[in-house]
Each structure stands twice: as structure tokens, then as C-alpha cells.
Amino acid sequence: MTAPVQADSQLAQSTLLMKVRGMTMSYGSGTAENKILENLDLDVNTGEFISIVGPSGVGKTTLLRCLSGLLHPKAGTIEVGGAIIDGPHPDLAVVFQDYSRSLMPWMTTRENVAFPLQGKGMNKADRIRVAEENLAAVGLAGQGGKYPWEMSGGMQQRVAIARALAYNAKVLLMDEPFASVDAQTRFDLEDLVIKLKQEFGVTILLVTHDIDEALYLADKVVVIAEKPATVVDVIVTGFGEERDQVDTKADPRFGEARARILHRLRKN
């Protein structure tokens, strides 16, 4: 395993929020067992943005589903705030790749955002207020009365992000959330997520197959590879809080990090 880049002082002083140790996940048993992840370790600090990249089919989505509590690993532990995760956790929210299926078409966008808040015991007036506030935060002020099918793909994904923010979880897990939109919309959504991280201070884990996206968004890029998969490299990007689609990607460090990730992935 390649040694991780030394973390900068800000990351080094951060508080550990999520800790994964020895996580192993497989399907089947005996001779038919298909081991996907093995002995995977991961540290996530409060307020950090981590991108997870790896070859197609390596198990990135399986990893994210284990972290969210939607899947139970065969071995190892996952902790958030010192508590072991053994199922869906109130401190975790997920934004899925297929936004069209994650939004309920018979509900308005306002109702889609407000719906999960019922489980928090919030009254209807407060649910609507929080929904409207978070729709405004993602650039959809005044759009709460529309139905998902009346919106573009990019707007629907903004609704999904607003719903996750409204839930007020400590950690936002994103599974290739921009893979189904056009390039310009993707850039706009990337910049939106950076803005929301700064404003809300939310901790974000993003799974993506796009290396440029991973580097542009993240404080750290975690590379998983091999079969079964484990962490093979960790890169601290060092680009700071302010990112620009042109200037950041023109930074020589960006090209060096991209080459490093590509070289590591091509070994597999």
C-alpha cells in the first residue's frame, strides 16, 4: 500500500467522526462465496469531504451501503461518534445516483423534502418551513409546489440534496450523484455541493468513478482497488476551501494527483 500523503494541519487537528476498522463484505458462502471488500480501514473527520474512487465493479457502492447501515458487513466495525452502526442511523443521510427513483412522483418537491422529517416528530408547519429553507439553499426557492416530473434531472438531484440537508444528519453519503446529468449541470452541482459544505459544515463521503470530480471536490481522495477491495492509497488534495472549475483543475498538483490515481488503478 502506498503511504498516504501527510495531512495538512487543519485536517490533522480535526475530530474523528466516523471510524471503519477491518470491514469485510461478501455474498454467498463456502465455495460460492464472493468476497467484495476485505479488511478495509477508513477514518473520516468532522467537516471533511472524502471522495472514494476505484475501478468499475470494485465495490464502491457496496462500501457506501455498508457505511450507511443499509448492508451489514460480514466482519469489522463501523462507528459514528463512537457508536457502532448496526442499521440505518439518524446521523447519516444518503443521496442516491438514481434521483428519479428516490423522489416520490406523487408528492411535490416540498413534500418530498419534508416527508423524512415526520420521523423526527416535527409538526407539519415546521416540516414545511425546513423544507422551504433547504430548497432555497440548493437554488430552488419558490419551486416547492412543483412535482419531480416537472423538473429537469439536475433540479431533481437538487431536491434530493435538499432532503438530505433538511434531515440535519452529521454525515452525507453520496453515491455517484451526478453521473446521470450532462456535463455543465454536473459542474454546477459540484460547485453547489462545495458551497453547501461550507455553509452547513456537513461531513461528506462521495463515491464516484470520475477522478477529476473526486479531486475537485474532496479534501481527501481514498482509492480502493484489488479483489477483494481494500484501501490502497489516500491523497490529501490541499486545494483549500475555494475551488474553481478552471483554476483548480489547472493546478499542477491536480495533474500530479490524477496521474497517481490512474497509475494505481491501472495496476488492477
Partner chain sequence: MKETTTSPRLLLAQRVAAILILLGIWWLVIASGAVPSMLPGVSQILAAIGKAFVSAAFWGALGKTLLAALSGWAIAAVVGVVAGLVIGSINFLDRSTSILVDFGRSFPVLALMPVVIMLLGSNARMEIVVVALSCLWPVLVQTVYGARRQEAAVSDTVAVFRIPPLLRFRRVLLPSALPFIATGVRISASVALLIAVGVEVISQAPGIGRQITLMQQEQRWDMAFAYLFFTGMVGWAMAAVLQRFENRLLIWKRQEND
Second form
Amino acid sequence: MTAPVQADSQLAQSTLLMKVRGMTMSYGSGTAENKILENLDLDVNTGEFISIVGPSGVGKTTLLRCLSGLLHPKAGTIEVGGAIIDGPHPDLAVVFQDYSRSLMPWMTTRENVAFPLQGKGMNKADRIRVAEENLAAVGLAGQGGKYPWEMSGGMQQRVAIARALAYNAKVLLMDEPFASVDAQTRFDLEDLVIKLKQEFGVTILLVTHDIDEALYLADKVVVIAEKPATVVDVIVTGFGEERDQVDTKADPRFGEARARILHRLRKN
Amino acid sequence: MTSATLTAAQPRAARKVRRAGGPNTGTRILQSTWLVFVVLAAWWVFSARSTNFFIPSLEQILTVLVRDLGNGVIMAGALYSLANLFVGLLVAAALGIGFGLLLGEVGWLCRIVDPIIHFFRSVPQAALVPMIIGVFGLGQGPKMGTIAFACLWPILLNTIDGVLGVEPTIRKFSKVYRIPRGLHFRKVVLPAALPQIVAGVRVALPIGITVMVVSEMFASTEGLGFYILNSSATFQVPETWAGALLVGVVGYIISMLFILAERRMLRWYYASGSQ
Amino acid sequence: MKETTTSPRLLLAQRVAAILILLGIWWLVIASGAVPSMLPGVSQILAAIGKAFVSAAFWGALGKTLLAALSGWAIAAVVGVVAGLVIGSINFLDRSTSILVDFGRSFPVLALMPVVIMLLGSNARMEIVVVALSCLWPVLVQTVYGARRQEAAVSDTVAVFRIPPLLRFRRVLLPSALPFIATGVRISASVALLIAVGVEVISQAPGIGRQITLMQQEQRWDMAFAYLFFTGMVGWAMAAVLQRFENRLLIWKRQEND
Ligand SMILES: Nc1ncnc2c1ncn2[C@@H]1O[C@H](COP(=O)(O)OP(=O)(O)O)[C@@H](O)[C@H]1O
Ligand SMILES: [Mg+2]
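With the form predicted on its own done, generate the form predicted in complex with its partner chain in the same format.
Next comes the full complex, and the chain you just saw is listed first.
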């Protein structure tokens, strides 16, 4: 896994990588139809970190599952790199909300990370090397022989991130990845993700109900609300590359943006 | 004592129903029965063409079955067999649950007799048939005894496991509130262990049926097993098939009834999702 | 049974004492004359066990029984696991086969033995067929159940990372169903022995069951008891070995549950 050169991602700043138009999604049919998403548009540029924030139950997981190809939207299109996709795509990797269950307990962490590569047909020596590199990148050097259940929640989430990174996708989709770890671990993981994004130049789309987290991490925050849900606001944060748990959150713009989102979400 | 725990999967009918919003009842019935009809039709067609003396047509088998059901030959045999099975099972359940509760509560005794129980559990129960019938004769009692002996061990082991598996918090609760011993036994230990006990009886049931068949095929002048064996000894081929088929149907009905009863009895267990 | 721990040596002594007490009770019952007089005493049974242990006829019979039981069991395990994984992972097949599987699992296959004898004769092949038909169901039912219980997060992971079907079968479906498969295979091992002996008791197929029947007919009760003792030992050893193996294989499962 060689990180694309930084300058590259800077250059590519403005190229459109993912384009969602008019996406509509519902569960059930007929009279029991439950509309979740309505006519949703979204643009994701290469190298961007986008947070999608919205209250619990609004349809964030549904949105992410549609984007990752696990669900078929009832209407609308999703394009990746200019081609319409229909189902899981090699340019998209997902870190699930239910991370501890998404790791397979019968595999060591190394095998878990290497497993998608085996699916790609990579030979054994290569995929073990790549797995170890990515485990090291998330701070788990030398822990490849452990089983997921021998690790803490935070470490398991690092494994899930390493697995997504190793898959070498262009976009990382993350569903409330830090919702079930303690506060300190959560800050560590947030900073890890920022570091990885800079190192690997990967594009990240992260879903969360936590406004602070959304603002702290992202270049652009997309607010979704209402029922059925749609995009109600987009905020460009403009904090630059460097973030700090104390300083960034003390930035007056941070407070302003948070007030604006809260206000917007309260309206419903 | 966990080494022989029978953590078998719940039978299908005891599963939670599929999530609502699936196909409607008609479609579901069709989906679960079409293959049965296909199999029966295929059997009908292919056996009708059979020239093998030992493979009679399904039509012949069913004709014979209806005839012997009508003239009472099979009914008498079935009653004889089922009586043996139920008495044997009942005795096994009474002894197995009684001793199981005792051994489960008295840990030191349980540890001491553990190897003995496991040894008896491991004897292939069919081997007992010639022994017990040889000693005690051809009557109905020895057959019931053999079935009871065969069914006892799985019930006993599961009861012990059930008692040992009672939540420590529930036990503490009994202690803290000074629930009297008898009441504690009846109202706490027994219900808490019941799912495992019932599972033990479910395991014992097919063993009992098998031993029932063996005991009647080994030496008997009555019963379904005798009907089958006698038919085959006299080269009444369709009768042999009919008897085997009937035993299968009877086994199926008994286990379905058992599952229904189990669901009723253990409603709290399934409803609370504590499985 | 966690709190009080006895020393292993004391426990062993207690267990030996319990067995001795059991033998003592047997001896008393025989001595009191309360049971039919043909039942052998403790010393006769012990002597017969020793005699059987060094007799070629015993080992030959045991070998035949084990061969039939293990062959039938192995066939059933392979067929049951493959069929179970396929049925359990395809919803439509699962629903379509449910009645047939329920019927098969509750069918006392031994009742079918006279039919199988008609078709194949009273020999080892017939015995293997009957054993395999009996062992198939526990394995099949457990495997279907295991394959059906796919963790939603695992299925999503497999889909997102586009794991090819064969790899998925081998590395996801099989291991996640393995605890259930292991239980089915273990249950069916004792079924295999039970059915093999049962077949031998009621047919002419050679083996331990046949030997017990012959001994009983010749009124050699001490030998019959000795054979019975050995079938129990074999069943016990098989169960113990399988449990060991299963615990080894499924370390991840137990750890995860802790
Ligand atoms: N598989 C499903 N079938 C039916 N309704 C669903 C399903 N998954 C989610 N929902 C409903 O869709 C709504 C949005 O759920 P979800 O996307 O999980 O929200 P979020 O991730 O924002 O908390 C909820 O009201 C939920 O009840
Ligand atoms: Mg969610």
C-alpha cells in the first residue's frame, strides 16, 4: 500500500469522484411504505472529508447502505468516477457501525484484514505484507496474530479501518464508527482517521449523529433532516489540514457552525 | 459435567416466526410443501415402472396400508408399540428429572458419580435389548424397561446441566429473600432448568423410538416392529414398506406434537429470547 | 460446579469408591437371589472382561462394528455438511425442504432395515447404508441451522468487499456454522454406534451386537456382559475424543462468548 503523493490529492481537489442525484429510498411497499430518503443529492470530490450529520433514526445508515451498494435505491443514480454503480464497487470500502460483529471471530486480525485481498485474488505473501502494513498504519503493528475478541473495542475498530484501507478503495464510507467507544478512545480514533486521510490521500464520507465530531473531522458537513430525509444544509468548515481536539473546537467558527446546525435540526 | 451437554439446535417449528412483511400464508404453505408433492409424485411414477420384486409401486404400498389400517392389524400393533414407548419414556423422565435435580444441586455427589453416568450414557442402547429381553422374557414390561433405561441418561444429563446452568443471580435472590428450600426447588430451580430438561426429553424421544423398534424386531409377536419384520420374513414386500413408512409417519407426528407441547410449556422462554 | 474444589487425587478415590459401591450393590442383588439366577456375579463378569480382552473373536467383532459405524458416519457427515450449507444459505431451498427434513430426522431408520436388507442383503454394506441414513439427519439439521444464522454484519462485509462465492463458502459460511456442525457430528457419532449395534442385534450382520445376541442365546451371560461393557467403553472413548477435538477446533467460539 503506497500512499498516493500528497500533491496529487491536492491537485485533484476539485475533481468530482462521487455523484448522487435524486436518490429516494423506502422500506416496505404499498400502504406499508415507509419513505426514508427523498430526492437526495450529494457531491464528493477527490480527497475530501465529508461528514453527514443528522439525528438518530433519520436514515443515515440507510443512506450509507445505498451508497455502498448494499441497498438498491428506489429512484436516483449513484456515480463513482463517472460510471453509474449498481451494487458493491471496488472503489468503495465500508467501516460498519457494528464493527465488532463485522470482524470474523474465527480469523486473526491479520486474516481479517487480508481477507478482502484474498477475494481480489492477491497471493498469500503479498496480502499478508499489505495487511501488516495497514495494521501498522492504524497503530497495531505486531498485533496481527491476535483474534478480534482478544482486543478492546477501540482496537477492533482500528482493525476494521485497516481492513477498509487495505482494500485500497478510493472512498471510505464510515457509519458512526466511534459511536460505541469511550470518549478518550473516540478522540484518539478521530485523530487517527484524520492522520490516515492525509497519509493515504483517501476520500472519506463519514456519517454521525454527533455534531462536534462531524465538524471536527470534515472539510464539508452535510446536514440531513426531516422525514423523509433530505439535505437541509451544507457547511464548508475551512479549518485547514491541521486539527486539534482543543484548539479546533475552541475556534469561534466551530461554535458558529455548531449553533447553525443545531438551530437547523431543532426546527423539525 | 458439560462434556455431554446436548446443545442441539431447536427444531424448526420451535423457531421464532419469520419477520412480518414476508410472503403471505398461501405462498408460504406452497413454498414449504411443493417439494413434498414432487417427491411423492416421483416415487409414484418411478415405482410404478419398477420391475424389481423388492420395490413395489407406491400405489400397492398405500393400498396395503389402507387395508391393514382398516382391518385393525396395524392399529393393534401401533397401540402396543406406543404404550411401550410412553410408559418407558415416562419412567425415564420421572427418574431422570428427579435424580437430575438432586445431583445438580448436590455438587460433590455429582462429581463423584459423573464417570458412571457417562459410561451408561455411552452404552449403545440397542445392545441392551437382547440382555434385558433375554433375562426378563418377551413380555411388555421388559420392553418398557429397556426403553426407560435407554431414555434415562440423556434426560438425566440434561437435567443436571440445566440445574447447574441456573443464573447465579437468581440463586442469590433465593438466598437473600430466604425462600424455603422446597419452594426454591419447585418455583426457581425447576422452571429455570426446564428448557434444558425438555431438550433432554427431545433427545431421548428418537432414541426411545429406535429402541422400541429394535425390541419388537428382536423378539416379539406384537407391535409395529413385529409387523415389519414378520412381513419381510414372509416376503410380503408391500407390507414391509408400508410398515416402515407408517413408523416414519408415527415418528414424525410424535415429534411434531412434542414440539407443539414444548412451545406451549416454554412460552416464557422463547418470548423472553433467553435462548 | 465451580466453588468447592476437591483435590484431584481425593476425587479419583471417591470415584473409584462409587464404582466399588455400585459393584457391591450388584453383588448383593445377585447374592440375595432376587433376580433371575442366570445373571452372572461380579467376579464372573470381571473374568469375562479379561477373557474377552484377549480373544480374537472379540476384537474382530469390535472391528466390524466400528468399521460399519465409522464408514456410515463419515458418509453422513460429508453429505450432511455440504447439503446443509447449501440448504441453509439459500432461503428458498430452506423453506422447500423443511418438511422433508423434519420427516427424515424423526424417522426411525432402523424400521427401514428389512427393506434395505431386501435390496442389499444382510451384510456390512447394508449396515453402512442404515447407519449413514440415520446419521445424516443430526448433521444436516445442525448444519442448516448453523448456515442459516448468518450475522447480518458479516453478510454485509462479505458483500461490500465482494468476496467470491467459493471463498465465502469456505472462509465464512463454513466457519460460522462450524459450532453447530460440530455438535451435529458429535451427536451423530453416538447415533452411529447405536444404529450399528442395533442392526447387528436384529440382523445377521456380524459385529458386537450380533455377538451379544449369540452369547445371550448360548446362555453365556458373563460374556454378554463383558461385551456390553466394552461397547460402553468404546462409546465413551468416542464421545470424549470428539469433545476434545471440538473444544480445540472452536477456541474462538468459547472465547468470544466469555
Ligand atoms: N431493514 C429495515 N426495514 C424497515 N425499516 C427500516 C429498516 N432499517 C431501518 N429502518 C427504518 O428506517 C429509519 C431510518 O433508519 P436508519 O437508516 O438506521 O437511521 P439512522 O442510521 O440515521 O439512525 C428508521 O425509522 C428505521 O426504523
Ligand atoms: Mg445508524
